[in-house]
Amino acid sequence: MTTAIIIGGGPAGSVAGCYLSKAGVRNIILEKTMHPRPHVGESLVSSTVRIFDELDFLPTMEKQGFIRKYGAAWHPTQGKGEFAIEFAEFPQEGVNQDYTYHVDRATFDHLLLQHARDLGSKVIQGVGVKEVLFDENDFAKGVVVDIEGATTELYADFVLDCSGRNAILGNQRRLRENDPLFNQFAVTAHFENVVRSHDPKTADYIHIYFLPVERGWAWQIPIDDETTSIGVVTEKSVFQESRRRKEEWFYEQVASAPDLARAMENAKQVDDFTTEADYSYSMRRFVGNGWMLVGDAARFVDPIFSSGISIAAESAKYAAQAVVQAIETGDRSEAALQPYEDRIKAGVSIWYEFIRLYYKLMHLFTYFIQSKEHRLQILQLLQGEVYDREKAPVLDAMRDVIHTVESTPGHLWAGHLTDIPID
């Protein structure tokens, strides 16, 4: 019998399969679609390099020629200019290069899934999981799959739900809770002829443009030498109240940011617009008897800091470690798997706090980027080192700034804070 069934062949599922196979644990990855397939979330943070190095996947990424990402830049809502950071300013333990990557997700996900197969995972594509099976003691024991219209049961000691926002197991157990604060809406497409930067040094950075609407921003991510991903994100109400078609709304938002409008002046759209909405949520529990939720299947907040693949990869690594330990102890109970949940919730809660404070400060965020006192700590968080709250005192500094502004009548920055609560 297969020891672990992994639902989903995206980054979380593939990384989990890689680690399990390297540990000698038999596993099967069930992916409902056929790779390659398109996906959003094209920019990585530096901490993912450590994991891909551990999995011997970096040579594949280098051979593929993904765009190297050396830093990030932010653009104001008015006027020209950018505030940039380089990842080389904050060397990370276990990361032996000063860049991460921008990726075409169809290619990247396909290569990573192939890598899992090469390391020993059994990969089956075109097979959708309908539900997770449980025994009389509420232990996960397998899944029901749909193969060409016929249902079949597959059995295993562990089930890892890596199904992304489909959240097969979380939805089955009614664990999903939508975030009460974040209700973002995104429209994205790929373009050619985008002027990525007037500074050659930052041309391949990720560029973030502040928009003059509630929690509004846009991303610019180079996919290859010709193609650039552009995405616009605001509160969903901003889109709804505009009463515009998504195409019209997208270009209106682009025009509202001077630097982005200039970058897009001669841009040519090369694929269809896609939308993402209502994507901020968390599952109440990440583990149970013989099962774990991994990556987006457990929690997703917001794409602002490109944390999606980082959280997917980190949680997949620790989920695999939890499976190995459970096999060694012979205990696959919820209590035995709880340390995995505690670790992942701790990391995701730091991401969440950072994102929440960012949206509160938003247009003042560049103050922290430029600050000698806080710059390296901001960089540390942006590079994905988020699993120890005590090492991120900059979050307290951000709170202090907010408190000072809100408690000081006539403060110069009073009009620059958004209405999002931080406690």
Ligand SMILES: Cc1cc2nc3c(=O)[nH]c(=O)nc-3n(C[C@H](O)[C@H](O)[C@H](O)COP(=O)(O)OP(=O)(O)OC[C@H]3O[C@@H](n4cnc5c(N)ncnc54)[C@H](O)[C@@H]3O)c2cc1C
Given for the second form:
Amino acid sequence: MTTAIIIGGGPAGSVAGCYLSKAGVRNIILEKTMHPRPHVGESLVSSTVRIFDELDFLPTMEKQGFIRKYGAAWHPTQGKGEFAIEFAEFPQEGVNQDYTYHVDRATFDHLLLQHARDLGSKVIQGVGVKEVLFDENDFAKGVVVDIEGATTELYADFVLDCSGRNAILGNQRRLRENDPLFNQFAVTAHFENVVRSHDPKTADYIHIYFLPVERGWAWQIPIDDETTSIGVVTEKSVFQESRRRKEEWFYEQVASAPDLARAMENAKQVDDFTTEADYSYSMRRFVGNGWMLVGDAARFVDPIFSSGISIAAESAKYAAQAVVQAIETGDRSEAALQPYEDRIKAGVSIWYEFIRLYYKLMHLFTYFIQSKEHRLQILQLLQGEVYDREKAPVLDAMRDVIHTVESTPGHLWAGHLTDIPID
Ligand SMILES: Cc1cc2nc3c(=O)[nH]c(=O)nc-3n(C[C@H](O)[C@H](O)[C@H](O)COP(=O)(O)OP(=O)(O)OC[C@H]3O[C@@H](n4cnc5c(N)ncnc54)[C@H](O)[C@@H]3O)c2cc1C
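Right, and the form predicted in complex with this ligand of this protein, after the form predicted alone?
Following is the full complex, with the preceding chain placed first.
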């Protein structure tokens, strides 16, 4: 019998498989689709590099020639140029390169799944998990799968749900809580002939354009030398009230941001528009007896800072460590796995607080990027892997600015804050 069943062969599932195999734990990855398959989420943060390095996956990333991401740039709505930040300004401990990557997700996810197989995971594709099985003491004992129309049960000591926003186990156990603040909507497609920047240094950065609609922004992510991913994001209600078709709405938003409109002037769309919606939620619990929720299957926060894959990969690493420890102690109870949940919740809460403060400040965020005092701390957060709130004092500084603006009558910035609550 295999020791761990991993549901889903996205970044969370593959990374979990890699770490388990490296620790000598027999594991099987069940993936519903056949890779390569498309997926949203193409820009990585620096902390993923450490994981790729630990898994000996960096040579594959380099060989594939994914675009190197050296930084990020923000564009205010008025088209007044860009505010950029470069990873090299704040080298991360244990990360021996000053860049991370932008990826074509079909290729990246496929390579990572192959890597998991090479390290020892048994990978079965085209097999969807229908349900997680529990014994009479409420311990996970396996899964029900559909193989070519026939229903089969597979058994294991641990079940790791890495099924992304499908969240098979969280939904089965009714653990899902939709985010009370964010209900966003994105329209995205790939284009050729996008002028990525007039500054060659920032041409391969991720570019974020502020849009003049509620919580509106657009991403520009280079996928290869020709192709650029453009995505437009706002509150879902804003899109619904516009009564526009997604194509119309997309191009209206592009036209509303002067820098983006210029970048897209001669752009040629090379694939169909896709939409993503209702993507902010958290599961009430991330662990139970013999099971863990990993990556998007546990929680998904707004993608403004490209945090998704790093959270998926880091949570997979810590979930694998928790499995190894549980095997050593012979205790796979919910209580034994609880430290995993506490750690992941602490890390994601920091991203979430950062995101809320960002949406409160919106355009004023560029002040923090330019500020000598705060710039490096912003950069540290943007690089990922911060699990200790005390190591993120810039969040308090952002709060202080917001409180000063709100409590000072006639403050110059008063009209710039949005109405999102921050506590
Ligand atoms: C609009 C938008 C923009 C984003 N931009 C970024 C970005 O720039 N950078 C970034 O890092 N992240 C971004 N993300 C987030 C990123 O897409 C996810 O965080 C990341 O893919 C999570 O990885 P995962 O492995 O947890 O889930 P997934 O990548 O979704 O993988 C889950 C896998 O499980 C499989 N599966 C599902 N159900 C079953 C089942 N029942 N049985 C078997 N297999 C199953 C799926 O086929 C899939 O392959 C963005 C997300 C959105 C919505």
